[in-house]
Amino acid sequence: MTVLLENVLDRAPLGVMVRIARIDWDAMSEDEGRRLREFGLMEGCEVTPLHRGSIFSRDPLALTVGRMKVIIRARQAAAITVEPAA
């Protein structure tokens, strides 16, 4: 089992799936929630961040939702708490 650093997907290691336990969707507008559940992005839902932006910025981050590869911001990641996936 992998032992995450942080419990943001912000900070969640590239290339290990964690399962998502929280999304404050107070932290984001209402068009940026209603984006990232038209994603599939929900509480229990498995998610492998993939690649963050450049050297220099952590934004965006790319991740696997099911088949699909999707990018959001460093932002969003930061208010979504994530577990070690089963």
The other form holds:
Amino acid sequence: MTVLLENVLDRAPLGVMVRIARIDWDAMSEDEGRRLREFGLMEGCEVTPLHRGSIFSRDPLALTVGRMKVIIRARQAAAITVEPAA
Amino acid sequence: MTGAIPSIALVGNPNAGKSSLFNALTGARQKIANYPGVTVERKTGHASFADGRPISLIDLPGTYSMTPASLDEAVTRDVVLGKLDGEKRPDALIVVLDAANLDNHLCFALELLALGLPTVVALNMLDLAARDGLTLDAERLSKELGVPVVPTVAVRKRGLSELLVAVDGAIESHQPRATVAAPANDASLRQRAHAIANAATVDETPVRRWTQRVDNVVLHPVGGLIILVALMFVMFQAVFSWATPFADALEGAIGVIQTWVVGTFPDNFLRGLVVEGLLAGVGAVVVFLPPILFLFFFILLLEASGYMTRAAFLMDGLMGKVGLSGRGFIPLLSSFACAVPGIMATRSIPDEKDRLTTILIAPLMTCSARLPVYTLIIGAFIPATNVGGSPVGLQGLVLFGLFISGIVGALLVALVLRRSVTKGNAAGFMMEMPRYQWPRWNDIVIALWQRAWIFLRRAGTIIAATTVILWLLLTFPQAPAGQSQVEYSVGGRIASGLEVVVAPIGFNHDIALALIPAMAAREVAVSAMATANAIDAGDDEDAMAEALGDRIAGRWSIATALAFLAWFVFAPQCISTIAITRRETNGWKWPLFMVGYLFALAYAAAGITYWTAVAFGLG
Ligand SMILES: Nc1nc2c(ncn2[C@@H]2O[C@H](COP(=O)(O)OP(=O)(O)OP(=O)(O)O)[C@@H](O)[C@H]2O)c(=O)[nH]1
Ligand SMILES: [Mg+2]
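Switching from the form predicted alone: structure of the form predicted together with its partner chain?
What follows is the whole complex; the chain from before opens it.
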């Protein structure tokens, strides 16, 4: 059985590990892009989205990357294209 | 390295344990908490090598790279590069790594190593790495990095002397190592960090982490918010019900001293000053030490456990709607204790406008200085019953309501500000979520003791001074027989002048009298009223024994009391907050704006409350 994934991180189902295929760096400010990379979010790395938003809004998104858990905004997650992890 | 005292900077990622190491090495009491961005400025302390040679240690804000995203991170870069005015560059670095997150922390470490300063790596949090099933090889790591690596557990003071020995050695034997350039771009830097982390990891057993299960509950879109509100609710209930016996005991003790002084000394100027000014006035504030400590206790638990960033996550959606970010919720929560450190903590907010807005609304949080005022009025007018047979106390509920009004008010103000004076880009929100930790009781007890001390010092200085000045103003000139001393005095007449302005919003002479000295600090409102009451009571023992709350309950209408509470939700009555705002915004423009808008809001809120209450027949 294949799991069909929406192809941006913002739409990816929670709790399923995905690999980052591409990040549209132009969709965010330089500072935001740098902080993403400092968190380890780069092409090729594997992440698991875990928690998304509250009753107030879809924002933010919490995900694990390596041994870290980080919070980012949906706007950035929408700029990250993902593919199923091997 | 002869002559001058070597200075050694602690650097690394946020939350790696730099301040914990700093405290352990210097005996300082820097704030430690389990979320990134706790330390926002540089701090120096003294320590010494084993043979007694002194060294100077520098604790720095955590950051992820040499390119800062916020003010606090810029400090770190400037210090490390020796660019800070009037500061020499550190002679050596201690790079602090979280052993359980090497992949990430090594990136910044590699950048720091490339600077070529004498460097030692502290492989910290080894206990947490073990909890996560990691076994690391410090020697291998040292070989890969080319600098000494010392295993440490900062919070248990493990590895400290070894660390200092290594630093000493590194400074002594240092040869310029300019050759170890950091990888040119982010991706290769990360690859190299990953390779080193892999090499240093001996064993990695996957462990089922209970923390994930906790997060599933705590970060639930609905359940998580309910838990957050429930936590705050319990906090304010506890402030009332748990702390009351302690506060009553303190009050009793002060009463005993008062009676003793009155009975022992002849009636003169000094006795009046001590009994009416210090014991009645300052004592009325000191009795609030227990509830304030309970409040701090809860906040410390939230900070130490790692819940703060979870709260930030949950509140981000709401904060985002008013143009702020979840990041700003952490300084706001800290402002429950006191707005001053809360405003300092905004330095970790990257966006300038986001930060400014958060500073401007921080005084709206129900800080501990408001507790005396709120508690006094609630105690006087709200019956100590439970709501409809439940275990929920009505008084605690009202306090909780005031606290919610502060938050709602703050969010509404932010909404307006972000569309007018602090207009700008939508704030972003990117933050690391730390692992949960059990709060360390030692740390909490010490932090509470520190807070108690600060509170008592405040009572002994600014509150005592203002109260004594007020006592003088209320004691002279002597009123002729049959007239109220308080109303006849200089202070009383000034208050009568102010009363004209505040009478429309239901404020009486008691309140007018308390408002001006309370500009120094909110608690002074309570000490001022207590002093005025004590003067009015004169030698009448019954009147003196009567608690301040009971006297107020007999003299004020409910509408006036409610208006007074509403006033204090908004009024910016705190010199320290105004001063810190001036410092953090580099000028008078924003503090003046803040004072102006808050007084306007306070007046309006008190007025609306009063007129509504009167309309409902509570006048
Ligand atoms: N278990 C464990 N916890 C530690 C250790 N060192 C620090 N901590 C905890 O880690 C958290 C962060 O410690 P801090 O010393 O405030 O970290 P910091 O590096 O100064 O953080 P920032 O100032 O935000 O950059 C606190 O909850 C500490 O109690 C350690 O060796 N073991
Ligand atoms: Mg720190």
